[in-house]
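Next up is one chain by itself, shown in structure tokens, the form predicted alone.
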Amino acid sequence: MSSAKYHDFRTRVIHECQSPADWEGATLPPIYQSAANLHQTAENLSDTFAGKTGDHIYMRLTNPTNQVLEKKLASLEGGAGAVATSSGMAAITNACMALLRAGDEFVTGNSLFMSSYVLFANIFKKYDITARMVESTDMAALEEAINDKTRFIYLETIGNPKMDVPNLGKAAEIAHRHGLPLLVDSTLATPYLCRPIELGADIVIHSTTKYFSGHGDATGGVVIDSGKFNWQNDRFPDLKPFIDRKGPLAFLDKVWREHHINFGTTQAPLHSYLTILGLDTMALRMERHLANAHKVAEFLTTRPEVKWVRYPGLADSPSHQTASGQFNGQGFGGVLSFGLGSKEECFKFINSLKMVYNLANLGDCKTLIIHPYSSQYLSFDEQTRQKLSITEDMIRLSVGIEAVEDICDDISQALDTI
């Protein structure tokens, strides 16, 4: 089915890359649960290894179910191609490692998902790679941190859990002025709310575990290449053989050929299938996520027990103006954070909730809550926690698609206990 007829995201997210004629009339792709693929002749297998055919060889390399997801997500983001991975962190690691060598540096905002921070600040350091961290919304600091060793700029569309929103258009201008690509983790926004490539980003990364899947039943990630960055500059001499092979998609080819298949970060076909299934309702779910989150954020500001609320949809948020111009007018995200004064009050509040789930995930259709300081950031020293704005009184709330009145009622009765 051609996607040319459809312009509205709500239609495209369902019909993009559908191919029932190739699936014996099924409206969802088959799950190709096979470790390897049969070739009828020795010549065909040899040609496939040589890249002369598009046939499949081994699941770790390519898989038909995964390719449907890759094509669909690339199209929804306005990209030229994609590689689906086993998790969001696999996508982040592969994208970064494809551009980094020992002695290199990159510039990143300091508002980062916990595992991204550990990867950048600790693990990369062991390989003589330096992440220069600056305030995510400070574009002057971002540019000042660039030097001759810099290989890319990395930002999150909405910082997790700080809830700040960097100006991606300005960041892209800075990156391109210095011959650098802009990499964006857009997990919390999704292409329903914001498409970074349209704002100038070159590479978009998602944890598909979150809103794409939407039901807490599948893990995965994706690296999406805009196909627009010119890799033929002095900062990327190691991309030459990939440019010769794939031209504008040199980066994606390097991600796949050099890292994805050798690090073994393949997404399970069943998880790709579940994510494709989730995409059918993503637009509808996002409408409710965004509407509910805004109402919950406003409700929290009325409660005296709540000391502060961080949500870009609130008029007093430092990121409100940037988010208003950068997002599509449908909302400001489905996640927020707020403070209750102390760790003890946070624990009492969480333990008093009756409907909201206390677990380490977000983007589920259910409302989820976590105390980051004592869980995800438990092993961090106090100085690092403060640098990342992770305080003892912080609670992160991923607002689900239940009736917002029920969400607020559950929060209200739990607040009454502290």
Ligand SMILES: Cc1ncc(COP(=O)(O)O)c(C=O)c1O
Second form
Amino acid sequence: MSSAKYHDFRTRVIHECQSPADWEGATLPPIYQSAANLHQTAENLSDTFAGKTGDHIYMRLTNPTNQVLEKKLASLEGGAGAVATSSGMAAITNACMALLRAGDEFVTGNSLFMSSYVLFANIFKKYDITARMVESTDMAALEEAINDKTRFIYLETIGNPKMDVPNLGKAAEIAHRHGLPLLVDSTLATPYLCRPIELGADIVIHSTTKYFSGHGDATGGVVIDSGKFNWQNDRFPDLKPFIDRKGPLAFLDKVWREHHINFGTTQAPLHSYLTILGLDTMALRMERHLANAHKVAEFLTTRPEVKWVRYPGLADSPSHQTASGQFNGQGFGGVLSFGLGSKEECFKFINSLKMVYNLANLGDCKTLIIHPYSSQYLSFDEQTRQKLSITEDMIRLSVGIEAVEDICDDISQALDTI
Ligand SMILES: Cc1ncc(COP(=O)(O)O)c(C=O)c1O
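Having displayed the form predicted alone, please output the structure of the form predicted in complex with this ligand.
And the full complex, kicking off with our chain again.
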């Protein structure tokens, strides 16, 4: 059955790359839980190593369940191919490392997920790689930071937890003017809300741990290649062998062949299966996440205990206009951040919640809350926290799909205690 006839994302997310005929009629792909694959002849194994058969060799390289997920996610983002990885961080590491050599630079925003910041600012530094960080929404600063050593621009569709939205179309224009690809971590948006490739991005990355699986039951990541960037340019002489082998998918081949395989960032097929299962309800969940988050954001603005709310859906958000232009018109994301009077008030508030879960995740169907300053950013120095807008009074809320009245009631009774 072909999925080409379905145009609406809500249908495609369910039916895309479905192949029950190949799965003994099952409506979900089998979990191929096997570390290695049998070959009938030595010739066939040799041909497979030579890339002539498309058969599987060893789970660290490829796995049939993972391939279903890869095809599905590539298609949903409008990409030409994908590599599924064991976590979102594995996807980010692989995508960046595939392009970086000692002495290289890249340009990124100062609104980054915590581990991405650590990877870029601390770990890459050890290998003489410089991440030039500017205000994520400042396109002029982004362009000014580009020089001869720059290899790519990297942004988040919605910055976590700053909730700012860079103009991806403009960032792509700038990148392409300088012969550079634009890499986008679109975890907080999902392709339901925003498809960066349609706006000009070249590579899209996700933590599938969040909205794709949606139930807090699987970790995973994915690197999706648009197949549109022209790597035959002076900045990328090292891509030549990959262009010779895979043409427009040279970058993805490099990610897979050099990094995914050798760093061992394999996705477990059970996690791919759970993610595929999660995709069946993703559009429905996103619809509710977006509607609930908007209502919760508006509700928070009515409470005197809440000093500020950051959510691109609010008309006074500096990112509202950009988000309105590049999202799908259905909403502005399921995550928001807000401020109370102090760290003590944040703790009191969180400790008073009865339904909302206090944990370090987002994109789950349950509403989740965290005080980033004292948890994910605990070991950061004050200057870095300030740079990343992580303040003591800040709370991050990932709004779930429960009845919004129950979410607001829980928040309301907890606010009453401070
Ligand atoms: C925006 C963003 N990117 C990447 C990641 C990393 O994903 P994972 O935890 O699957 O490695 C996260 C995790 O919270 C995230 O929020």
